[in-house]
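We begin with a single chain expressed as structure tokens, specifically the form predicted alone.
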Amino acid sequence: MIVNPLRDPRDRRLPRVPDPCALVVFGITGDLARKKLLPAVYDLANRGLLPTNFALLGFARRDWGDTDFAELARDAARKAARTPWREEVWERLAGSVRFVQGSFDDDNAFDELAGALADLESSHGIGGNAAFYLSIPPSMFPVVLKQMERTGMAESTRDRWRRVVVEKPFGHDLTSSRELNELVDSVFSAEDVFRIDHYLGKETVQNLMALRFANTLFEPIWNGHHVDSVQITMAEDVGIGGRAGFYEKTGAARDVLQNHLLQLLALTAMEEPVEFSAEEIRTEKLKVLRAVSLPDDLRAAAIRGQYEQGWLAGQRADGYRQEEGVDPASKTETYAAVRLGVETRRWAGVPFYLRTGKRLPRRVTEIALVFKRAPHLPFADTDTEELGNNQLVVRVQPDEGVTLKFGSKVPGSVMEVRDVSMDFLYGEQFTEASPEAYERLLLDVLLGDATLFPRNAEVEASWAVIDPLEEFWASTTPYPYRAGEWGPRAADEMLAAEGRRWRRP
């Protein structure tokens, strides 16, 4: 029997368009709204992803009317929008914002809110759906949870559903990532709980298992039998600008290590899913995270760091004890970089080297497997003496693309290899551009689509790998590095003593 495709709902060339609903965001007025949460709502409006019947909600502490709260929304969607500016698809939209103001302990506040929903489903058809955003501190989460809980908001029936998107940090470790989720998984069915992690709502890493999965080109070659290494990186030239307060309490391990940059490292080295759902893809990385092995002796594969004044980019940069808010004695790490193993059958042996760090050199994030050199080479050494290690990189951010580097023979008379670039670039190959993390993924929570969502486990066994670390790092002192620089010559000597070297982007 051939299924046509136009009815098909399991043809996904087709726009998904998400039910009758609304999206309540708590801690509107955060930066988070404003810059990333409000610009998604309307570039999905003006895609036509988003419903007929679509509402809405913001709450905060602010003395504002539903008139106050649009016009922010619209100031802040226009200022940051990826997709055109069209006055009529803000004003289709503005007809269903609402703003209810209270703060997290108001029982009142959140009685209207209750209300609000139950007014919206009546003038505006949204039958009852909404999506939660905690757009907010962890430390918040027990009280608007209970108030939910309360209130009955939280609650999902046959007729109707009810979701809940939690922002990282998920906890601080393993002991308060389990209290946090117990808490939230007593409030909100596990099914309707989205944990979101924006480096997974990024196009290139999606077109990881695209690049893996749809080519028998690299999935042969995807293993420790041809795989030297891994190295992934997610490098940042800022500093923590106002973020001193979270990020004394955090630093670059918490913040990224244990949520981005894992998450990365279970995309690449996880089997092939069964099917392409989202229960079958957390379930392969899952797998890969609990195989995640740390070495036995850390003080020479766990190096941290912590930057200096320098220069970058031609302007002196301050240092991180000299930033606003930081304790003048600060031991938080800017840094990180670690080598992991995983050890299963595909990975035995090869070290996956993970680095972030602020006030490097440029901004990017990559994965790169760098291949074993051949067995054999039947050219004299002066032949190839600048021929590397073949590559595949994975270009995550600010240049969507891939690179294969190779060795090739350089024109002339004489032979001669070096190593050359294949590129292929997302902004060239394809006329659309990519829709940012933040839309794709709160398409995907209105949709019901865990898919690109970590789930309880995921992030559990992140922290199983975390905790050691930070435990081992509690004890000592953040090796220096110049802004400006690539961290700490701790970290390249890591590599250094095993015949590597880091890539430099």
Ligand SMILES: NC(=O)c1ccc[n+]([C@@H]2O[C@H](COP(=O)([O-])OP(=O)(O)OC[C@H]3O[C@@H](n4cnc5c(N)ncnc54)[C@H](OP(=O)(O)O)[C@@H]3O)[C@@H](O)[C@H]2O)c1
The other form holds:
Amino acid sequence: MIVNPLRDPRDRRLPRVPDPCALVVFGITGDLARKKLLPAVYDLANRGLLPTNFALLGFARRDWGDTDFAELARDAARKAARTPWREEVWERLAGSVRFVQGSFDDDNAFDELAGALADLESSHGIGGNAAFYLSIPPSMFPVVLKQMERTGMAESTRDRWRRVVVEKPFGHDLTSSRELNELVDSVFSAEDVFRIDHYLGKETVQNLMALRFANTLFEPIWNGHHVDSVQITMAEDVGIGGRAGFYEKTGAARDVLQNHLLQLLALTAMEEPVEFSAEEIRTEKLKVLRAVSLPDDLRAAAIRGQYEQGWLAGQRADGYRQEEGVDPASKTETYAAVRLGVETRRWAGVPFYLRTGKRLPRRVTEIALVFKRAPHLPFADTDTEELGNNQLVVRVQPDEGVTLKFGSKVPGSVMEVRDVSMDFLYGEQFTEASPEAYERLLLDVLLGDATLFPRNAEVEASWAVIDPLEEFWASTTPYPYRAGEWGPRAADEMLAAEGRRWRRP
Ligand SMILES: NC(=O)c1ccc[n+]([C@@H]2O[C@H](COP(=O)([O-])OP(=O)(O)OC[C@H]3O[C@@H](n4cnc5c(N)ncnc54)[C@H](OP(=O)(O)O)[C@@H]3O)[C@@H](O)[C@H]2O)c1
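Having seen the form predicted alone, can you show the form predicted in complex with the ligand?
Time for the whole complex; same chain goes first.
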């Protein structure tokens, strides 16, 4: 065997622990920080994955001291931590927690933050390294970035790294995402920018790459010769949960299609990367996103919907327009489905159906490869009505796993063929529970591993797909569907017109 001298000789199975560093969270009192970020920090500490020299700094407007903040952080972590609660772990962490109060337009507050970071360098030995998490309203990104630039906080040097984490949405359309990218890239260097699409932190999404590139079984049939169509679904049973202000301006396509679904499409359709590295994986994903095509007739292949009052799990659910804070004449979509093409040799002619929606019958995210039917069935006198297309389904959540659906003989004296399923369930095969997506991604930020973070060109290529859809939809009214149904009838008709139907996961 020839050994590649460029390969890192370290044992990859050993957990990697980041350099001494600080994590600065702007918007620490917000929903995301409380529900996801603080619990993730605790879980990482509990798993021994944070460096000994670590500090957590929170920034928000509330008139708090370090003790108030430590209390909030403890409550939030305790409530949503994935791993068992150990008081001694929290006690250790609490000794390195700081709060800086101020508004984003307040120069003094940022000077104070820069000072606090400098103090921590000597008092906690963080070595000047810091990651800044923008867990704040997107409209605030420019002012915070400018402040970081002004105070010199954003500067990486030979002796220290400085990184920034940007939450979605990355802009509102192609133009605004370009502006945002330009701004971020003018303050931080490209390799120090981490754009979070938390779907990529999910274990099953990463398993998609293992499934494809670590096996010989699937790759030979992973193409338009064998695949009839691909369905990518992200369904939620919940409504907008008090986030009307955000959702009214956003809608399902900008909220989910532009990021999560197109990233899943890219991972499903991409070619094998030269190696499993950030650069190579992002390069392959980008090629797919640039190859995505929209149907010529959007009326027939781009459907959006809005839920009306209905029933879900035996409970009455309000319609979208009745939700608090929603315009009673709102045209914002809560459901979007579209047929896309991927113009490559591997996928030419294969439709990729993407759909997402709120108040659908159940919460499920999955990628389904629907295979072509056998060209000939030699069962002249056999009942094959129950025989569908073979399917390979990667379930991202819940019940993470993979299902293979194929035809099998029904036991008995007659020849009857019917679909059966073969299931792999993560929870059954592995004893180790999967880390939460934010846990994995926060650790990657601190390690400087950008593999699971889309780069700016990917974000822009995705907006280039969404912009024409939004433009077309701007002059239409979403089709209604009842809460608890699988979206509007028009979405079913879209597939039926092409001789297909949506999976009912
Ligand atoms: N929540 C989620 O589940 C979720 C999911 C995906 C992405 N995101 C993204 O994550 C980001 C944060 O979302 P969120 O839901 O946590 O928002 P949020 O609950 O509204 O929190 C916003 C935070 O920013 C602070 N803030 C706002 N204006 C400020 C100002 N002028 N000066 C200083 N602090 C200010 C607020 O603190 P004070 O009011 O105390 O000052 C609060 O801590 C957004 O970009 C969102 O799109 C959120």
